[in-house]
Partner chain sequence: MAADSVAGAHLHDLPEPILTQIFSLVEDVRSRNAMALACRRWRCLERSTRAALALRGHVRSPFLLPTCFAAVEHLDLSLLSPWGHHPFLLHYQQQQQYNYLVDQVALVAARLAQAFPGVSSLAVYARDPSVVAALAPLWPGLRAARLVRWHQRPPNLPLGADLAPLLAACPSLASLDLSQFYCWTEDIPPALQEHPVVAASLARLDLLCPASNEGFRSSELADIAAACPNLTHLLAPCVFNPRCIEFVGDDALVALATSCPRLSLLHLVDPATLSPARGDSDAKEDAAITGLGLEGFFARLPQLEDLALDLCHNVKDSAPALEALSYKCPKIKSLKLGQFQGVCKGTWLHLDGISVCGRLESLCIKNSADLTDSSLATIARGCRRLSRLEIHRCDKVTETGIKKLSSMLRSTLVDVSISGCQLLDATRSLRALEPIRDRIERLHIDCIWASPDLDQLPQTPERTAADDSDADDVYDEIPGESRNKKCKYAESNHDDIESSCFWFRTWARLRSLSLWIPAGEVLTPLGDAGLLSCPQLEDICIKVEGDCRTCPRPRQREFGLSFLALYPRLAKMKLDCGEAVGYALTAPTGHMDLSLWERFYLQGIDGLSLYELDYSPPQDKEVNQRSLSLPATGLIQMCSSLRKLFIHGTTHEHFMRFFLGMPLLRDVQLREDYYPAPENDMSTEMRVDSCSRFEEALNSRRIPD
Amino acid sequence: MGGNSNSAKAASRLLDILNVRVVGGGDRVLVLSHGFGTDQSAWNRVLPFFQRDFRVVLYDLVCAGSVNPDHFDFRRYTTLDAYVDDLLAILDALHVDRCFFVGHSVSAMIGILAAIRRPDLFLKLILIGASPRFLNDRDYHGGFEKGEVEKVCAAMEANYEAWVRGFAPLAVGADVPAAVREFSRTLFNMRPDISLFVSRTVFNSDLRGVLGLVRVPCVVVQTAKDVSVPASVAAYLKAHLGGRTTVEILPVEGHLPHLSAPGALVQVLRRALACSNR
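Three-dimensional structure of the chain by itself (the form predicted alone):
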């Protein structure tokens, strides 16, 4: 009995720490999980379109600037597995037994790992700007050479503010000043040492070997031009994910379409969710 009580307290505390919210009145559950450098506010322009038909679960990754940085454990969050633990703990605490999962960037990979661990929990994965490995390899084009990554990390370490001012417009890609401002705001909210640590974790991740273990249907959403993820990565995911996988190419630029082109993204999300078994 005491063990159950402690578990419930820990779950409740996690929901509080990660600013978990459940909004909307539908029967089906939709989880929105943000990527590096943002927080759940990144979904603000997408969320209203799904609140009628779904119960929408939003939360912040522990590395987000909206979370008290004292909760970021540098020993624990060395791989993506700890982020998967958090996601599954949230869903269990909310008594979610089936859901649709939308993950952006690193959260796409978190969703993949969660679906491998608990396949019955996920009806479909919608993966935006996903990459199983950002570094190039012999027969794989991830978009970055090791030396380029080292330069990025050195720039972050030397002058975080200058790095953000250069990186935000590159990542947004499209000429959407409001999106650049919003992405800059959430990047600046992150503590620089946490931002650097998470960047290294993401760049060092390689999930290519586990993609075939996914049995859940997937939709890979890729923009026409993304400085972080080459178009070839979407084709790689389609070829190697074990579940039935389709690719949607958005006719826009940038790594953050939910900030820069929410209307285009909403259309794709609606289509992906409408094609699912209820």
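Rigid core (definition): largest C-alpha set, two forms, superposition within 1.5 Å. Being a predicted model, the structure only gives us computed values, none of them experimental. Positions refer to the first chain, counted from 1. First, how it differs from the form predicted in complex with its partner chain.
- Superposed on the core, the two forms differ at Phe188: its CA moves 2 Å or more between the two forms.
- Once both forms are overlaid on the rigid core, the distance between the two CA positions of Val176 between the two forms is 2 angstroms or more.
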Contents of the next structure:
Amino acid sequence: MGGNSNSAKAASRLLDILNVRVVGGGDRVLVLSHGFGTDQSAWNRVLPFFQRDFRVVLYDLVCAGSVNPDHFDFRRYTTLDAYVDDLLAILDALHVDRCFFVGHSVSAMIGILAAIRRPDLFLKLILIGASPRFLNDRDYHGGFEKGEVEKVCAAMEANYEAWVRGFAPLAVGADVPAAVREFSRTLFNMRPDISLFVSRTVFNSDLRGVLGLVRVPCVVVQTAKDVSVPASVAAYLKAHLGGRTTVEILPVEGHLPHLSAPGALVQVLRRALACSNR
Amino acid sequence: MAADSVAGAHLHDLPEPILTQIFSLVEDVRSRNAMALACRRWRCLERSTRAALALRGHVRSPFLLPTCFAAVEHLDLSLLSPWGHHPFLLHYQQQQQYNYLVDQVALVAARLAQAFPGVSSLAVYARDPSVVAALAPLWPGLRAARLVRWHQRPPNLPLGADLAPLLAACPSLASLDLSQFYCWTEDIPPALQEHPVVAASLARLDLLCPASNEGFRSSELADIAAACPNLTHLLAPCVFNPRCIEFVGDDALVALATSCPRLSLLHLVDPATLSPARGDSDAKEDAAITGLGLEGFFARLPQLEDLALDLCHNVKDSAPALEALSYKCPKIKSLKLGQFQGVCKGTWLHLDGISVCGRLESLCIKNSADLTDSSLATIARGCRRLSRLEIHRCDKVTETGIKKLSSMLRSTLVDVSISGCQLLDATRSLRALEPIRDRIERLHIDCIWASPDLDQLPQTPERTAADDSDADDVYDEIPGESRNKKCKYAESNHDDIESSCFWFRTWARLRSLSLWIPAGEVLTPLGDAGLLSCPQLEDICIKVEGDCRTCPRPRQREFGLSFLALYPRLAKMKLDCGEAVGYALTAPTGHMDLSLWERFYLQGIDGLSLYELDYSPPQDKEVNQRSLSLPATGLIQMCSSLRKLFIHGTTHEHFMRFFLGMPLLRDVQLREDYYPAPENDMSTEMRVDSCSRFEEALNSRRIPD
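In place of the form predicted alone, the structure of the form predicted in complex with its partner chain is requested.
Okay, now the whole complex, with that chain kicking things off.
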């Protein structure tokens, strides 16, 4: 009993810490998960279209700018698994047993890992700007060369050095090579030590091997011109994801369609969410 | 105080009542704080005589309210932290535990009444009517109230519900200031009509809120005027557009004047003029206000001292009406006219139009297309007491006109603002103000650097001829030291290259400078333009406006704030980039992000020894986001002498923590005072508890002085 109440308290603390918010009404649950460097307000332009029909769950990743920085445990959040733990804990605390999941960028990867762990929990995964591995490999084109990634990390380290010494961290997303620029623009939006740490986590992650373990149907949403996610990645995902996968291409530019072209994205989301009426 | 130590007697030996009286006359807050530190007795005295207090911090814990300030009459609760939040609510108690909220409200309200029994003037952030309903009954003798709200008006609120609790509880209310309170124009007349007693006692009503872009219609204006016959000060936006129904025209103005004959300050403006962006005023349409109508209007307002009629539609041939103004309203001291044509023709030697108003001390003329140099000269001849002049978008005015006016009004003119005039770029404006360079105290210019089309104007020979006659005029009208002035003018005008004479161009009394600069331009040519030496400059306000998405990329890496290090006494800066619009996170390839723009603008700020900074970050209009980015935070953090920092936008908690590294920082607040202010759930960057955590950390540091 004591254990139960403790875990219940810990769960509600987590809801508080990660600013979990449930809006809207409906019998279906939709989880919106943002990518690194933004926070749940990135969904503001998309949210009104789904409030009527869904109970929408929004939350902030632990590295988001609106979360108390003291909660970022550098020992715990070394890989994406810790973020998956957070997501599943939130859904358990809210007593959600089936939901639709929309994840952007790195959250898409978190969604994939969560769906492997708990396939019954997710009715459908909608992955926006997803990529199982960012670094190029022998036969795989992830979009980023090692040298470019090094430049990003160097800029972040310079920021970190400056910040630690009390100087102004001045490098921003636009100072790095063009290929990585769009992606890392949001990464530079975080506190220098957190962003350095998180970007290492992201660039070292490689989920190609586990894609086949996903059983849940997926929709891969990609913009026509996203410098961080080449078109071949969408095809790769379709080929390797274990469940039934469709690919939707948005005729817009950029890595953040929910901010730059919400109208087009909403149409795609509506189509994806309407198809499965289970 | 030191002078009192005569023959061994010390200030401290004075009897208590006299000391109390002395203390109650000191108004400056820092002096009072210093006095309170001297000894316990002085602290008690200081606390018991303080008359004005602004509370910061959170009212969550009622026992933390100070009770020693028993004499406070002006209480400002609008800056309670976190800014804009309901003062009594804890953030997570909005939906649940409603009973607890009611108790909490009652407790805090009772405590406030106990702590400040003598409040006669109150300012409060009234997010919804419950705040006012809780506070107003505590002080039934309230004489002045200022309500602040930049958030959206709560939906489903009946008309007038925001004001009703205040008007019901405070029957002797004399002044109501809603200039920072967003509500609908339909809210005001019903509230006033339902409380006729209070409305009749109202003397001051300020309804000029820049947030709303609607104005009062003629029927609404008439209702307000009828309800408040004793008004002496009225400021209201009105619908002057003759295409709208119920527009305000001659009849409406006359009705207003008939209902409120005691008006001494009247500002009626078109709501479009209140927006912070400088819009295009290409309105060629005429207003429904005519000269004759204005004459009738002025005839009914004999007490008028301060008039502003800032329209967006033309009022033609206004000269006869302005002459009538000076006869019918002999006390007129301050005048602001927007889009009035024919203000002063100045073609003959006699005074006409506005120049007849000899007692005028402050004049502002906006969008007057036919105001010429000779008009200005005539105004200078007629309005000999003019101390403040503002000219906006008067495209026929040239450097010669301003120069002549400033030389003729040398003894009185101390505050000049020149903006938006095509023929007056920064260099020319500063040259035109040469005659009062050593006297001017407040100045505004637009930072337009190179205007190639102005080189077509006739050059030096004609100017020197005109200036000789100027010098003659000056010689005749100002006795005494003008001879030296004439020599100086002769030198400066006959020198071929002016740039070599900058060593004596000191703006000796300039205390406050305001600059407007288009997005993408840099600040550094300010020195070449003529503002190199300003030994007394304390206060600078820089407004950047423009579209960062379409303006060309700046050629330099820095905006040039480090240039301001030339001004030795600069302590207070307001940097308003709020009207610079750009992309926050969604910039297409080839465009600059707002984080890059902020880095451009703020680079070099660490070189200035600023005491206070008011910064508005540039905004991304698509997502209604005004937020500090990483480089901006880092650069502001380097400003080690800063004590007060106000950010008119939001930022992440991670970034706010940077500011804790600034050793002298005492007062920080995020004030989203623009409409619509972000609701807590819409913008998640700076949440309530983030603010509290930050403030606790800030307050727990040791203060060196």
